[in-house]
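Just one chain is shown here, as structure tokens, and it is the form predicted alone.
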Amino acid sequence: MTRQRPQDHPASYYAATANDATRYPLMKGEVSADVCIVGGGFSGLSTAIFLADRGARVVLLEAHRIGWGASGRNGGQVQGGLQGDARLAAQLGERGKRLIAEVWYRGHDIIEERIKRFAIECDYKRGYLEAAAKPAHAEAQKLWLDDFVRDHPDHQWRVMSKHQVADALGTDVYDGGLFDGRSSHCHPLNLCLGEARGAASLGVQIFEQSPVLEIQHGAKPVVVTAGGRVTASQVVLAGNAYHHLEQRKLSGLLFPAGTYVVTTEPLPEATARRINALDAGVSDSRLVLDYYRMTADHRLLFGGLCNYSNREPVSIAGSLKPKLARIWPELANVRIDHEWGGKIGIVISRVPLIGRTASNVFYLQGYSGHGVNVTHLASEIVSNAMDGRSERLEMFERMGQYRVPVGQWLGNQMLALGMAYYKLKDMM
């Protein structure tokens, strides 16, 4: 098992293989800026790059380390689309459908441009497979693709039969699947650290270990930390599951859910090819799903156990390894070298929360498991709105979101109870 150093990234495979050890200073004293961004994950860093490219003076405050939260701990899947797309289309009609079609791979475009521009080494590879957990799911996938093709004539999806999926994944537990050649997977912490380098090269002032205590509203809001204050014309809240600011406007909308990951010891190259011949990111088709992929050094990275009640598993490896062995019995005795978990932000509607708490305070959060792609898309929507191009942001603001009028703990238990129903359906 990896060990965590004080005030460092949580122990994980990603932390153990990070390729940038840059540390940014603590926030001290008085600083002025055009924009102050709260949160040093994908949402905050991507927004910072967009704004710095337009000449803004940007200060970014991170409570821990860059990529400390979900941006640096997730499964590395970069899937197309956004969660809650059906609800978005239902509420916004044709405008919503056009928005979904236009932005489906926009996050991928932004990420790939940044990787090239800033020479980011993050093991980025195209290819994603959704494996059908049941025959009914395989039929539903085909119907979904027929509908998807009408709005995406240049798509790179294809239906895979049960036999083709078995050949691709070295297991016969699935009943077919859908392969997307445009979606991808990567080492998310190295991508995040690379974007931080890129932002800093554009003049963004980044401060770590600088949690925000409050925001004092006004024509020029003041963002207060223990060590100093940032006065800015505009503020962006990009903390997702880990921030608790602006609760009067945002409470009851987003709930943190635990998700957990392991990586095995390095596997023989032949084994790695056999259990993921496409070298793709993979997830199954259940609502409460498992996901996995191969790392650059031939480890199997396997995740799941999404936990809405926030009860931590006694043993992450002990809980996930039987799931892994059910798919590949020959890996039952494989050694687990890394195990970790973290929080993602869940919205009941699954539609991301993108909007304003005041005319000069913006927020983006609640990606419900599609964060790597959608953070980058949302950052463009917010940065455009800050420049006066707010049509897309206003579409998200018009979404009727569910607000749970109870405390977060009770809200999480209610959400867990609802998800237990879907888990039962998955097993039937």
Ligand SMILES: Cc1cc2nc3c(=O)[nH]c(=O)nc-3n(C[C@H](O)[C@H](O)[C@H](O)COP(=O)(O)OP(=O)(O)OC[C@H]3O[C@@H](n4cnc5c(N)ncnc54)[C@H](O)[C@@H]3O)c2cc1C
Second form
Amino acid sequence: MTRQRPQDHPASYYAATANDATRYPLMKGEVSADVCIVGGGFSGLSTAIFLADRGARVVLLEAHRIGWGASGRNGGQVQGGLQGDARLAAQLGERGKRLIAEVWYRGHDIIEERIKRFAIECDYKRGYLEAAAKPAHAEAQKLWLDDFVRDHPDHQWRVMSKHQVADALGTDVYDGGLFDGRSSHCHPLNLCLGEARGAASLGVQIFEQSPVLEIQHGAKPVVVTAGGRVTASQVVLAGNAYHHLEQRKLSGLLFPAGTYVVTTEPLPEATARRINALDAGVSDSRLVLDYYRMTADHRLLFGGLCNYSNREPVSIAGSLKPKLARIWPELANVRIDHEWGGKIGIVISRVPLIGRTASNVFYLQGYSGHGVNVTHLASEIVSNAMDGRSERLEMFERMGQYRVPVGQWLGNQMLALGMAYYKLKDMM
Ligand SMILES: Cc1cc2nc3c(=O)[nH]c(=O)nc-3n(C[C@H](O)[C@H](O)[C@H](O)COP(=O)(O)OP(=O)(O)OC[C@H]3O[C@@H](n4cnc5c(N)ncnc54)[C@H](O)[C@@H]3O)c2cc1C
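Would you generate the structure of this protein in the form predicted in complex with the named molecule, following the form predicted alone above?
Whole complex next, starting from this chain.
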């Protein structure tokens, strides 16, 4: 059992500009429900909405505040596809390829439907550019797109030349790129808070500051907090990189890694337009990548530091500012107004962990840093399986995942070592 001290949202640009101050009560006493969900990020909330739409009585328990974890702190890039797709296709063959094609933008559809339905204000905008960090990456992007269009005839991608990318981003450090008109970006904390509001409006009982200490298995599992107990027919574990529950089944599969973001002071509108003329979410093509976008008030929001060893950096701004100054030397002296970090759940195969620890206890986690859309599509896969439509869930369960049986700390150091190799490769 792990006891956590409940916390408020950590300081960030998102917390400073959150547009919903709703507080949900503390869990106390005995409650019964059809489903109890552990975790109030996108995975948990999106599952709650799917289940409540089908008439289930849902209780959701969050250890801190709604959106306290990665969902309220991320880069806000809503990119298509999912991590580990090549491996999924290699292991599952044609069925895997079909699954990948079918779900590529499913998370986007779900998010856009929710934004409209619950009138969520979260600065959602379409447009994503993957900038090629090397000439070889620009060539690889073209080959990838040739392949992609075969399964997505109605795609909105286009190849951009080195000059077009330089015009779009106000820098000549890139060697070309790909633009996707279907991917998007948003203020993720406001999206998360809006989904919580939507879930509550459908009757989902949300409790904050209520860390789950234990899940007692049985025909009717009991989910235990310090102040109460929820007895449910089914349980969903959606704590991602922040939980330590169900370790007998889940240990050695997911490694939490710290990743970090800064926002600058608001930039003059002309500068904002020059460094991101398409107002797109942007990332580069390296494995350990920089990603950035403009906020609604013209700040540059820049991320690009991942500590696989799970150690905190000495200074987030001190680490990220040189990276952004390498892209735009004129921003070397820009003021950094906000800096923060959060944990992503890295899976060695990169294929998200979606499955069951018992016939009535489901989990979804391990998006390896690419979770805004995938949490939403994974929640649909899990909620369908809870309703007896488990074909897709079983495909994920059948994936051969690497289990590292050495404890989390040592596992993280091994992961850091492996990633150092790829960082070196990216630099060459
Ligand atoms: C800095 C950063 C930048 C990122 N950038 C991007 C990006 O640009 N695009 C993208 O697609 N992805 C990005 N990601 C990844 C993405 O944010 C995550 O994959 C996604 O938000 C995971 O959502 P989740 O609901 O599964 O987990 P989380 O949002 O982490 O939520 C888990 C919740 O469970 C709660 N919890 C844990 N244990 C318990 C317990 N015992 N009892 C009750 N509650 C519990 C936690 O308090 C937490 O609120 C980024 C992540 C970070 C940290």
